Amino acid sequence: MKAWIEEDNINYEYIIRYLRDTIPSPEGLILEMEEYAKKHEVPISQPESIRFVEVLLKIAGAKKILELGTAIGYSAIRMTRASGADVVTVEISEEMAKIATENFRKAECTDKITLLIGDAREVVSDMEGEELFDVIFVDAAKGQYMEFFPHCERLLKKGGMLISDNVLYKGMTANDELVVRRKITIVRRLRNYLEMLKNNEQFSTALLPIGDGVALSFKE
């Protein structure tokens, strides 16, 4: 069966299919969640992107992860299963939070995942700086990445990783010809975010063209 190719994936279709042939096929709850996301048009991390994150977590030996943007709980489950880490995840939608909570129960990882409901900007601003995380995964509102950053910087331990998903945003971040009018503000903000990361001496950043674009930043 041919893989479902998301409209926001920035790579050629033949590359996407090849990449997905190199990773294990989803089964059980993960497959169910992917099918649910497709049917209900819920944005979740793309298979090659979340696989990359899983491997990074194993390499880093991550024990404590902060995720901004829970959706149905797909990436939180995959991250804790891959690394055994405790995950604190933030979701603004109560409807999505209910679905995620049920998925956490099905995955038998309610003891590993803490779900906080609210605007991520407000939730992280209330977190104490002593609660340092090994990894922070940002996958919430794309136009707010710059607003999240000061809190991510404060809450991420030295030697930790900041992973920002969807930063190439259907290729629009990289090419003016692809930008649609209603997305101009988001694209501008994402460009400013990536420019800030490039010039930030406290972080070393690599931008990777997988999925919808992933920025990997190491806190010096």
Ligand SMILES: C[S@@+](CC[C@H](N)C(=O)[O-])C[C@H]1O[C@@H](n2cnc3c(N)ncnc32)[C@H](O)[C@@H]1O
Contents of the next structure:
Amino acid sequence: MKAWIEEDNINYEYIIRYLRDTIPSPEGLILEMEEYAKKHEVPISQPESIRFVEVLLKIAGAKKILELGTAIGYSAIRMTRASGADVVTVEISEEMAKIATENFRKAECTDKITLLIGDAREVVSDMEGEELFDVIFVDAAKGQYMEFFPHCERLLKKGGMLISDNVLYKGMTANDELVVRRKITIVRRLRNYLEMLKNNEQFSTALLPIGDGVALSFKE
Ligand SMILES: C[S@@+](CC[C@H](N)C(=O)[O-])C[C@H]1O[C@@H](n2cnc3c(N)ncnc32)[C@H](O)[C@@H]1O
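Show the other one: the form predicted together with the ligand, since we just had the form predicted alone.
Complete assembly follows, chain above in first position.
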């Protein structure tokens, strides 16, 4: 069990601890990466959220995954290890990309993971073709999810999954009383994003209160 709980988790601490007790404990490089993320305050997917994603990938038999927001490569490595899928992951920060590259080497995943450095809004808009990916995991700047969406919609296969992380944003998306003034624009954008998904007939979306909130959308 992890001895610390991230401040952006939206659940009661006893629930989080219990959830984490039900999943395999991290070891080796994954444990090292969790410790690095904690020490250097790099936001990475929370253990119960990424565990959920891993199980979804296995169920879906995912072969090609697009990830927006690599950070140190934690979720990319976990996703390819869980599913055997090829992962294309996009990161805007050169510094993060450098660390992720080193982690992909340590994980012996360099043949499975392609890291593209740049602003995901431009990178995905420059990707040609359509229906290229079985799964798209959106985990970059929360205020930009709506801008990523048209490209995700085009690049995701029919029958594919769009997974958007951190959509409840410390509960602020769901409750005005929790909203911190300087985060109001991001909260408004996340609410618009979830409203758009709700009304989008091409997608069926379920919102899950694990980690910082995960929206799971199926492309009809
Ligand atoms: C929450 S972290 C990603 C965590 C990672 N998916 C994991 O779970 O291990 C978000 C990352 O997205 C990157 N990012 C933010 N906006 C971006 C953009 N427009 N394009 C690409 N990367 C972006 C940030 O630099 C940061 O490293």
